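Only one chain is included here, represented as structure tokens and corresponding to the form predicted alone.
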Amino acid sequence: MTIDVDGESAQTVDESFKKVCQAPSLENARDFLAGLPGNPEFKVFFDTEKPVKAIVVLGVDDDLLSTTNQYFVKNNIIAVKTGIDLLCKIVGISSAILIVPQHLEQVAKSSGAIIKTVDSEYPSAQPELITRHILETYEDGQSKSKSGIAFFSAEAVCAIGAAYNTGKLPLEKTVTFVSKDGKKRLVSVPIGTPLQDILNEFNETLNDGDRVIYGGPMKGISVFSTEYPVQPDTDIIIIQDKGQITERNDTACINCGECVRVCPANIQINLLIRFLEAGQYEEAADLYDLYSCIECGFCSYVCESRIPIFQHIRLAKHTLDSMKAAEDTNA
């Protein structure tokens, strides 16, 4: 699937890239590559008080139903090792580390990165959970999770190999589309192409009471326009009918302790919503572990009162880290 874009801004950026390409730096990838599918993230490299010392680019998909990452493991591992290798060129590293699931760890070989394997269990391709149980140790002893960590998807890194290779800042998005009927198709759109142009693409209509999600089942959010953009992360999008939609009531909490029971981050999670839906969320961070939780979603999936637990933890974080930047912008 292919829809046509004005490209005359994007060639103007291509020719001011085209200048830094000869000499790969830390600070022209921040500068030029932010924005690209997969959306890699530069400024933590920036942090100096948390250096990186590993880079993890994910070859798994981190919600249900997405193949996107997958997909460039299995058809591209080349674009992906020559993705890494620049990559790891780029920041200093010496090599990176693939997480893929265990059907792709022959394919990843090629990719000449150290290869770890996660099982297809939800929700074990997390970023905070492959740290925790795959990611144990440097060779130095020191814990991963007190050093630095940069993760960049699979699409990410085929991204930047393919932006230094050939000057042009590549705009092609790969998406899952998962239509009323369940039917997973990958398609491959520019960034900024509106919902709209791909439903014309598949034949999809959406009816009142249908539910479009970006992102997965688990993770993702509702959007109320056919003029919403693909964005750089857009893995996956859903279009759900409206008699497949479980409503959501926000009622009192009945105590049934099904969400500490999935919880992988083993977050006492009904206590916490007490103090989320009351707005306090700096009591929720402090003594609730706010801040424990990896978003999986489950919470909200088995809650028997059918509350939104995921979206106000969300909400919280949000309002915490803008407090926290605001407080900082005026010190």
Contents of the next structure:
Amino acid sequence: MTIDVDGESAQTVDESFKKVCQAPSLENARDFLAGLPGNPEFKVFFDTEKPVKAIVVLGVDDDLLSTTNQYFVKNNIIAVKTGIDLLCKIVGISSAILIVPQHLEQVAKSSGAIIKTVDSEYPSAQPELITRHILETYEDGQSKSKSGIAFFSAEAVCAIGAAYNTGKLPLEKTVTFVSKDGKKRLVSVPIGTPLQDILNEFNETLNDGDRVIYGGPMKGISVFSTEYPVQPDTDIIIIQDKGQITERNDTACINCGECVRVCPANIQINLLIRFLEAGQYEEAADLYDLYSCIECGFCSYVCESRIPIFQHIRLAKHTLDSMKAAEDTNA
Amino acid sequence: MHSTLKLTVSHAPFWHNGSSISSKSRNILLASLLAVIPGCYQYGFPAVGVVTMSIASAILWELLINFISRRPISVGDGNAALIGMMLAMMMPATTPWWAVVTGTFFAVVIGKEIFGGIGANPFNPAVLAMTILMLSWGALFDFNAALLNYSFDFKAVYPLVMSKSFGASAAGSFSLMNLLQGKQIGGIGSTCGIGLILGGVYLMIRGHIRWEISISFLVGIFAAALGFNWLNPELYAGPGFHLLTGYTLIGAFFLATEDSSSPVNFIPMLLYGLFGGVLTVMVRNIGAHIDGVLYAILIINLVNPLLDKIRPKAIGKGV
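Taking the form predicted alone as the starting point, write out the structure of the form predicted in complex with its partner chain.
What follows is the whole complex; the chain from before opens it.
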């Protein structure tokens, strides 16, 4: 389904981009393409300490329910190929790595990129785990952590290709929309479309206490208003009925160990959470592997005490990061 | 235009697998009934009295502590009831009411609440309380004396006393089938082998207890008993006898698996159970006490934090 912008002048052509698009380069990509659908990130290419050694294109979705990126691999592999070729050319890397789920391996082969498959099981498609498990055999033997890897979503790659080939900046974002009854639909909307327009289109009504999630069920954010716009990286929007919401609480950890056994990063969460609840973030980072967390959300999903562990972890990281930033400016 | 719609806002993840402390307690309580109901049938109303008294007083103690310490009421999670149930399962049916109430005081208040409540107790509260009771009022918990006035259609002697005093030949006079069916004297909920095993298997399949601990505990008992039996078959009873008598089965499925006082990593869980099993048989065979399960569990509770240091490296840490 497509939702169009009202009025005729749906899209004005950016003249200054049109001028530079004949000569694609990293600089003009950074200057013009940052907000494209799929939210391509060009900053990594300008980090002199970590030269980019590989481009990884994610033909998988990093959260459950979402099918946005798989859609591009499945139905528009030619656009993906165009984008990858262009990207390789402007970065100066011979070939990119395309990550796809197993069932799309055959389709993906025609893209000419190096194909790697991941398990369809969450959270295999997290960039951190892909870096760890799939890219282990690295040609020149250089340590992975020392060299940069640029991640792009399949959608972003398509958008980059389209931008340079047409001279117009694409604005259509493909979003997986999951309604209250669990029905999943793909919808193409201009970036910035308020949620209410999508709701109207699908005849979905919201009541007090319902929840709207931008991003997947494990990693997304819940928004407070139906005026909230579709962002360049909004792959999925989920509507949850009030009755489907599990409440969290602040009971203490009972040490059942479910989180420890489910954690893909092998963190001792039963010990970590005790420090996080007490606000001892530095100890948590030094002794209990706070920074090994890849933020998949599994620990909160299985927690028997229903502790918001994931929230504690993000809060701790945020607090430490802002402390560090403050120290750096004062130094 | 300002919308008045109030949406729920919270942090990810937005799904939960539905588990909760109260459903866990409920499931363990239900599983324990498989052993408690045959026990109550065997010992009649005094046993029902002990079980209900124990559960009720455990809940009341927790409620009292909630009020005194001005903390949120926590009896709803069912953990206090569970502790009461575990304690009653280990007691003989003739335990006087004051001993039951004192026992639940030790379990809930000394064993759990003074450490900070659920999840913070270093020892299994019920085991701690039962050990204190047994050391304080030994005569009350001598099963032979306590159950003297009952008449059964099976041998009414506590099997572990027989094997301790008269060696393996005395142990051989109990048929394993009878022991499995609960035709032996002992605690209200700790003699019916079949019920305990079924309950334990249910809990392991549902994931409410960690199978690694239960299985390795039983393996530890089996291996140690086999070793002793091999060294001196006259003196030491075989593994089957040790597996089905005393607190072995309740220990393996209900006591050693208590969340807070047991490890969470795979290898530590195996070591924890194995160590507990071996220790149990050692106390029974060469120690001063009749049953070693309670002491073994207290000691493995003690080494649990140490064992749990054996763990896989977190990703990105060291190579």
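Everything numeric in this text was worked out from a predicted model, so none of it was measured. Numbering follows the first chain given and starts at 1. Between two forms, the rigid core is the largest collection of C-alphas that superpose within 1.5 Å.
Fitting the two forms on the rigid core leaves the C-alpha of residue 279 displaced by at least 2 angstroms between these two forms. With the core held fixed, the Cα of residue 315 is displaced between these two forms by 2 Å or more.
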